[in-house]
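Single chain ahead, written as structure tokens, the form predicted alone.
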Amino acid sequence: MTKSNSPFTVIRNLRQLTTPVTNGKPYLRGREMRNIETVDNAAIVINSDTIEWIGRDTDVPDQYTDDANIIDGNGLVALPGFVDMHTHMVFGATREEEFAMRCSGATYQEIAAKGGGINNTVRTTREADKSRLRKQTMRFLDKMIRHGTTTVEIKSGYGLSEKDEVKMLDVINMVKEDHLINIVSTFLGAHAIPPEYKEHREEYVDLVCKKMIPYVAKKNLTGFCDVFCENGFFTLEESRRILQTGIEHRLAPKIHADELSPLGGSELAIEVNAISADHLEHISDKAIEMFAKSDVIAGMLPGVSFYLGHDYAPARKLIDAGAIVALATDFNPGSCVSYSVPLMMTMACTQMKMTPEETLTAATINAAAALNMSRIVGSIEEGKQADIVFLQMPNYMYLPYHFGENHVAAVMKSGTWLEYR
């Protein structure tokens, strides 16, 4: 790299640059998700933290090369920084013992009867102080950015008490200040009914609606409200009440929908105009058509289906119908312990019949739209934040093709160059 006082940094000698083509749209839907631009022998001009120019290396205007900071791209492939739009990254402890039990044939009910499952994570998260939760989350974020993720959503939902849900949101906002990754927080007090309210679920729903939501909104701890709408968790009516309460307090609605059964969470997402509905493994054909006519983003979480051996969401049907599809890891201690977006892209291709182009769009611009951030991240376009991942591979199609290896050589986050190898 050549050093100068110029405001411009020019990354030259890139094998390829590939990005979704948005034409000013906040997301791409249906077959538009295949609309990507590929520039061979590319260059990128960065002005401070913003993308100034992209094109072929031979076409870089002289105004940018005169006295500029020049970085040799070393024949790498440049893609937009990945956006992980659904994670549960703040938690007290991992649950590998339960994984071993499940591999030995134990059912979810048997594991739960021994104190496992989500109640295990609730217990350890309640026991952990902010400092420990922060340190662990920072380590996870360090690993995520090395896998190319530059924007991530983190949910609460393992506290399930007013004090501990606020503690989780405080931790998320602490790491938001401390880490280079863009972080978006989501309130998920309605993740499950906590053990102490097992026989008094109405009281817990009241607590979420009358105390938790008003407090986190007043303190500006988050801009989103989520709910796990599923049999054994929150009913359709309870979910509607929680999301409507969030809307009344200016928290945009999100929903975990139709993961284990066709309960109707997808239709509720349309009804409340949620920004996204995630999982959708058991979405109905009627709801797929509704998504195709709406702006609600369908969040695909293939890592959960892989990890638990469940059905995959019908991504192909959703895209062919014209829906907006996004992709995320759902990184959490119980059902998907992976923070690799490229691995999710491979699963989306092989198990959900998405094309490499569609997975790239789903993991970048559409995922950004699910966080209301697509105006600044999610594609390599002039005027957007310089969030770019550089990979050692021959072309963009190689990323989902060659799984199990981290191809990331370097990441540029908001114009800051992070080189790994």
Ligand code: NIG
The other form holds:
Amino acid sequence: MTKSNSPFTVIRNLRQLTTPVTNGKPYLRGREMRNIETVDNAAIVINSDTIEWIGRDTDVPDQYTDDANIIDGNGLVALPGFVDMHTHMVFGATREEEFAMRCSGATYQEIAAKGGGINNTVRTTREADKSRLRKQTMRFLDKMIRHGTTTVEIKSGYGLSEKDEVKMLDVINMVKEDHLINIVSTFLGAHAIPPEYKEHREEYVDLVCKKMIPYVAKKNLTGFCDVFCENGFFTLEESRRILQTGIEHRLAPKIHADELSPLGGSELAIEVNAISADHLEHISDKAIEMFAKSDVIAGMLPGVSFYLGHDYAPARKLIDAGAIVALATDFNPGSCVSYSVPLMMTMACTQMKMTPEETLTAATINAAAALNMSRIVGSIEEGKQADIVFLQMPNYMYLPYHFGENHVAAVMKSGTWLEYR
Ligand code: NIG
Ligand code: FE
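For comparison with the form predicted alone, please write out the form predicted together with N-(iminomethyl)-L-glutamic acid (NIG).
Below, the chain from earlier opens the complete complex, with every other chain and molecule after it.
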């Protein structure tokens, strides 16, 4: 890069630039999800942290090149930075012993019923202090950006006490200050019933509704409230109460719905007008039609189905019906130990029959919409934050095609150039 006083950085000589085209919309639904634009031999002009101009390399206006910082794109392919709209990446310790048990036939539910699963991570997360959790999370974030993720949502939910849920949100807000990645926090106090409330669960739901939600909202620790609506976790009635209490405190509702059984969390998501409903492996046909007519975003998490050996959510049916579909890793120590969005794109293509174009839209603009961020990120369009991933590959379709390899050669995050070769 040549140093200059120009406010512009020009990235030239890109083999291809591919982005969803929004025409100002916050998300793309149904067939629109294939609306992507590809520019061959492209260039991008950045003004400080914002995208100023995109087009063919031969068409870059002189006003941008005079005295500008020029970066050689080296024939890389540019895509919007990935938005991982669902993770649980703050946790005390990993759970490889449970993985081994599952390999020998134990199910996720059996392990959870014996005090493992989420409550195993609750134990280790309660023991960990903020500084250790912060350090580990910063390391994960460094790896995630290396895989092309430039915006990530992180949930609490391994504290499950007033003190430890606030500790988790504090850690998320600390890394938000310290890391280049855009970070969005979600309160998930209703992730599981903690062991000390096993025999009187209604008291825990009371604690979440009467103490935790009012406190995290008043202190501005988050803007979202999530619940794990599932047999053995939170009932439909409890989930409704928790999400409605969140709404009363201006926390936008999110939900883990119909993951292990068809409990009706999808219908509840429509009822409370959730910003997103994630998992949906057992969504009913009726709820699919309801999603198609609503603005609730359907978050697909194929990494969980792959990792637990469960059924995949009906992404194809949802898109064909006209729903807004997003894609995320659900990175957590139990049900998906991967923060690779491209790997999720491969699974979405091969297991859910989404097209490469749909997976790109799902992992960028639609995922950004699930975080209320799509006005700022999620596509390479003029005026958006300069969050762009540069990959060593022949074209955008190659990304889900060649899996298990990290093709990311460089990332521009809010105008900062990070090179990895
Ligand atoms: O999204 N479904 C609930 N929660 C996580 C799993 C978390 C864990 O096992 O620690 C999920 O899959
Ligand atoms: Fe989750």
